[in-house]
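This document opens with one chain alone, in structure tokens, the form predicted on its own.
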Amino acid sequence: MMTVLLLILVLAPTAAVVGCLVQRSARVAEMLNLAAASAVFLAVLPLLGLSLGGPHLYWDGYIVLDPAAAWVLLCTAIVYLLASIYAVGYMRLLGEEERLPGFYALFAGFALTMLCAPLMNNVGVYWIMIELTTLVSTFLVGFELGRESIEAAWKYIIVVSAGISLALLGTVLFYWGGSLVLGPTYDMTWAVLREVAPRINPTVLTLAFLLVLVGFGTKVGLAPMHTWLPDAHSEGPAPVSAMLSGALLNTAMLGIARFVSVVDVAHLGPMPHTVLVALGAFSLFVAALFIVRQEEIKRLMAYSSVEHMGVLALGFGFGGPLGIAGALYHMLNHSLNKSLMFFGAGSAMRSYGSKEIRKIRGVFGRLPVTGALWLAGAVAITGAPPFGLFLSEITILRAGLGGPNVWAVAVMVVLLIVIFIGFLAHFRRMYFDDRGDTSAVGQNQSGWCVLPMWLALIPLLVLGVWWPHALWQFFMQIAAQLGGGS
């Protein structure tokens, strides 16, 4: 049963890629991609329960399914499905019918790389899959072929590849350190790395960890390695932006969490967690500065991603059952919420013909339903109740109060308040300030664009008023698997 479900995760998007490349009909391509996204989502749901009691190994130990991998797969599958629905309506507005089969082939291929990465049991193969996500998504970032989008694509691949190169160097150091204990050749799985970590030279282990943290932190978008993220998220088509923010960043964050669990068993002291917490706090600081003064709507969403990756880093950095549970809950809530925000931003941009916040005015009048959903998402993304992000952020704050990095709790509270005020100030102007140029004639939004916004908002509200006990138990298994932090 589990093997069949894992095969669906791989074969469904692969079939969509092949189908989109073989035939050249835009309508067939979008339906093939949507069918693949639906199959992936339906396959992931039972994998959550089947992953309990893991890790479960397949294909000579190269594939691992454990609760942590299953959780990231769930977040990816949700965003893939929502973005695929939205893409049907949004991509038709671009007037690129002949190029849409190629777009959907890349889109399904991008989803395939993100679905494979969390399942990689070999640390080196995991690095390869993360690099593949970069190579495939670069073409999606530059899909619109404008000067800004091409520049963003080049910046994305150069900056991220440089960071991933550091992660490769750190991975090599981990392997070398282990080879001094286990011999020149061995299977560097996550479990083996945790077993051998206490016997690796502490200096080598510390250097290796810092390199992988900076390397994968670049992919996550943690400041100051975040410079690619605002351009890539703002220049790609809206469905691609949702995939980048709501799905891709989680796959790299999972790697950081696994490496933290490796160095935890080596008893290196508070250093690994303190560095991760410092990067998280600095990411919040950078995000707050740019959100307050932002002038473009999708870049506003992009810096919000930097903020929430900082929150995730704080959760895993604080560690313990509360920190890990809060971070995992935040992953799901952010995936839903950021998808909603990029969908709303894409619809507003198409309606007003502009990315500039000053040119988007009277949203309720022009987009009553989409506007209402987008505004609700804006309130939710700032961590306000009664939405899911409020619960996850409160849980992370509670985790920080009991640890050595309590200073970060105060920093987090202050910066979240600043971001709340700055972010919603932009929406106040777009919704309630009638000044500015609103003469541009927009394009009507189809039901394909509105439906996924509802599908994202409703769970956000439910998760904000009800944290299912089964989820808490699931998170406790992941916390135990990751060592519970320190």
The other form holds:
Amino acid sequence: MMTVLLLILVLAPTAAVVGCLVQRSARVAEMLNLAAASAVFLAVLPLLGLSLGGPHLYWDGYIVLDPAAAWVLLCTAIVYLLASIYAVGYMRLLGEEERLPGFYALFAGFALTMLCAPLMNNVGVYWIMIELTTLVSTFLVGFELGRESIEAAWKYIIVVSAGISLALLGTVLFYWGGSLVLGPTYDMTWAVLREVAPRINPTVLTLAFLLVLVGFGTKVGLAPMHTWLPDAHSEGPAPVSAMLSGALLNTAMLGIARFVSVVDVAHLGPMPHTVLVALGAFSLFVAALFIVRQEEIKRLMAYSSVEHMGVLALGFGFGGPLGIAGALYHMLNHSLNKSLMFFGAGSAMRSYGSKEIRKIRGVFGRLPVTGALWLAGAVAITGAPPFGLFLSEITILRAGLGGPNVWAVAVMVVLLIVIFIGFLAHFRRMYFDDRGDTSAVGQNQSGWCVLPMWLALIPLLVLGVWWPHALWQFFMQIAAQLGGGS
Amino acid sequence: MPISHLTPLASSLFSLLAIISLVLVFVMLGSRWLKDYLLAFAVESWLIAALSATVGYYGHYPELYLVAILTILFRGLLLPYLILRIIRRLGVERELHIAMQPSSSLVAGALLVIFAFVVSSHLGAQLGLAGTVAVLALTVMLSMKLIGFLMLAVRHQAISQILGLLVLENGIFLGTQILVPGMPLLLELVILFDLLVVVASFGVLVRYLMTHVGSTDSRELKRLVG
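Form predicted on its own already given; the form predicted together with the partner chain follows:
Starting with the chain above, the whole complex follows.
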């Protein structure tokens, strides 16, 4: 049963890639991609339940399915589905009909790499999958072939490849440390690494962990390694931005969480958690600065991703059942919400023909439904109740209060308030500032573009008022497996 | 542990190959001609292949012969050929504007090697491996890493940046051969393959840069800020 579901996860996007490549019709390609996304989503739902009860191994132990992996898969599958629906409406507006099959092939391929990465049991293979996500998504970022998008793609691939090579160095050092204990050849799976970690020399382990943290931190977009993120997220087409932000970052975050759980059992003291907390707090700080002064709508969303990755890092850094549960809950909420935000930004950008915030005025008049959904999303993403992010951020704050890094809680609260004010100030100007464009002509948005925004907002609202008990138990199991923190 | 009981001949061979590779990185650092970079990279790849074979012979890892052959094929022949094609198509022969003169970057590179040595001798002392070839391997690995980053930082041509990334990878690969020769074969193969994909992607991107930006100088890429 589980094997079948895992196969669907891999084969559905693969079939979409092949299908999009062999035929030249854009209409068929978008439906193939949508079908693959729906199949993946339907396959992930039962996997969530089946993953309970510990790590299950497949294919000679190269594939691992544990609750943490299943959770990241769920976030990825949701974003993939929403983005595929949105892409049908959005990509038609670009007027690049003949290149669309290629786009959907890359899109499904990108989803495929992200669906594979969390399942990798071998640390080295996980690294390779993360590297592959970069290579595929580079071409999605540069898809529009404008001067800016090529620039963004180039910066993306150079910065992330260089950064992630540090993670490879760290991985090699982990292997080397382990080989001094276990002998020259062994399978470096997450479980073996956790077992051997207490016997690895602490200096080697510290160096290896820091390298891995910086390396995968680049991919997650933690400041100060975030420099590629605003460019790549703002220059890709909106569905791609949603995938990058809502799905890709989580996939790399899972690696960091797993490495933290490895070094946790090695008695390195509070160092790993403190470093992660510091990176998280610094990401919030950088994001706050750039959000307040931002002039472009999609870069605003991108810096908001830096912010939320910072919050995730704080959650995993604070650790403990509460911190991990909060971070995981935040992961899902952020995936839903950031997709919503990028969809809204994409529609507004198309409608006004500009990315600049000062040229977008009177959104309610021009885009009543999309505008309302987008505004609700903006309120949600700044962490205001009654949406899911409020709950998860409060949980992470509570986790922090019980730990040694109380300073970070204070920093987090202040910066979240700054971001709340700065972020919503931009939205106030776009919605309620009457200067400039007053020619409020209501425009019809394609149903393909509006539907995914509803699909993102409603669960967000539900998750904000009701944290299902089953979900809590699910998180507790992940927290137990990730070591429960410091 | 293979590292602690190596014959003197084996360990001097390893050291020789590792040190020549490090010297070649300095050749790249000290020149501003793109062809020099490429040649140095190709020779370095052959040296790493020789190293794999030597480690395979002395350490009794027959699978390393396969890695050596593939290293020659991929890193020694195919990658340089692909990059040569990109260089020819671009018609750019050398770095015109360097943020740091070759002489100064040589000095900076030397400082980075010293730093790498301090770190690795500290690690070696911690592990009781001081004075062995492991310390040298770590030093070379870390210095190639750092110098690769230096090249990425001070060079502006797209080709230089690709080669800078490849130096990063070469450093890791070289260190891996000495430190963890028993690393599963699958990993090494996939990393080799991965590298090929990286360079292919770069080839496509460079062509885009040419047609849509009109230059492969990264100083032209300054529109996205803030």
